[in-house]
Amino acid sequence: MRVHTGGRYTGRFAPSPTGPLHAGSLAAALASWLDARAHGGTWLVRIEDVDTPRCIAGMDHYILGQMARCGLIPDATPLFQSLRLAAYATALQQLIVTKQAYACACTRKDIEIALTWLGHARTRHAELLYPGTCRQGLNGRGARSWRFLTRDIPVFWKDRRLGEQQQNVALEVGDFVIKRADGLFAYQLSVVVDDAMQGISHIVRGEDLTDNTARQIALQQALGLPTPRYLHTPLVLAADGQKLSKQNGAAEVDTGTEAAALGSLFKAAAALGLDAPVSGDNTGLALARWTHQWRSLYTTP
């Protein structure tokens, strides 16, 4: 595994324009910004709008406005995944040529039936563990999607906060979709291709995305791409103990006024375990203080 070592730090925040920032996504944005600033690096924003049916018109600019009012301004023009489809197609073709991807004819119902016959139907984050039905061919059926051919070996990595991690993707996830039945490229493929193109050396994101890391490292290895360093931050939880998300109706963070934006920032910082407000703080002073604190927490090798 080629891991980014040394060189210029480049980080990113990658929101999907399917709704405004909520407390959890603001905390993730703040964490990635602080990590870049603490390392004296570059911080980029990528708008992950490849899942077009879920995207809301104008939400990309709305999110960027929310971030700007919190002092979180990227160092370059944001990249839009919807303009990167040719790059994803090239990566998919590379995996097909190297026999690391295959066509799949299965519907969700087909997979449920196959798993029932095998006697181990179970779900992983609402995804069915794919039993490999189409690994040896489609048997005359039409292709619906493309899947990545996983290997039955553990993927190891070290998270900067959580420590040593491992996952056997073949056994715990199965051959996962990289191009969907609706013709859209899947998140796992697009994020890996774009991280490499943008030279992302460090990825800082919420702990709920830890489970994606092994799949992304497997794709990086298959495509001959370097692996960034990962840091997964604590989640912001709702009153019922569930993580905040757009899917469960998380409320939009208030950035309508300078005071409201600062208050939202303070809550995001608290969720990350950072210092409480200081009398007389403004956005710039608070961000500078948190950057210094973050440097002491997370910039060791």
Ligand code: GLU
Second form
Amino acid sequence: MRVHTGGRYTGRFAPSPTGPLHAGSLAAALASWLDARAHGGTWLVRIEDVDTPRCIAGMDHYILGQMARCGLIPDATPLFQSLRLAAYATALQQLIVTKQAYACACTRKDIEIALTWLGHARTRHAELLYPGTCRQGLNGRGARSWRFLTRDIPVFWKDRRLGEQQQNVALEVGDFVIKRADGLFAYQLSVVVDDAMQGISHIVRGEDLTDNTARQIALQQALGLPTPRYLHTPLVLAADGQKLSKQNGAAEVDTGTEAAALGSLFKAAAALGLDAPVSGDNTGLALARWTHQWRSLYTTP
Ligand code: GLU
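Please supply the corresponding structure for the form predicted together with the ligand (the preceding block corresponds to the form predicted alone).
Starting with the chain above, the whole complex follows.
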């Protein structure tokens, strides 16, 4: 693995504009901001608007406004993934030329049938594990999507909070889609291309994304890109213990007034194990105090 050695710390928060920030995404934004500040680094925001059917018009600026009212202001103009399609196409081409990606003609039905024949329908998060039908070619069928050719070896990495991790992507995930049948580039490819282009040295994001990391490292290695350091933060859970997400209707964080924004920040900070408010607090003071606390929690070399 080629570890990121650029020297300078560059971090990022990468929201998808599919809904307003909720307590969980605000915690991820706060954690990545704090980590960048604690390292004296640069903090970038990337709007991940490639999955266009799920994006909501105007939500990008809405999210940026919510963040600004919480004092989380990026150090450069945000990057929009919708403007980066040429770079994703180049990366896909590179993978095709180096025989690390292949065209796939299978529909979901085809995959189900193939798995029945094989007698082991393996699933992962309700997704069928691709049995590799098109690895040897399309047999005259039309290409629908593009898949990454995974290698049957474990990917090892060390999370700054969760410790040593490993995953054999070929066995546990299978050859995953990098360009979808609807023509859109998949998150795994766009995230890897942009993290490298933006010189991201440290990725700090919610623990729900931990499971994507091995796939992203495999893609970085296939494309000859450096691997950033990773820190996955604790999730903010709903009252019923379920993960908060836009899909299950998690409430938008209230940033309508300064007091409301501060209250939302405190909830996010509590989820990250940071100190409670003190009297006379404001956003700037609280962020400065947490940066100090974060440094002692997470910046050991
Ligand atoms: N855009 C992704 C999301 O909203 C986050 C991607 C990442 O941090 O790697 O969940």
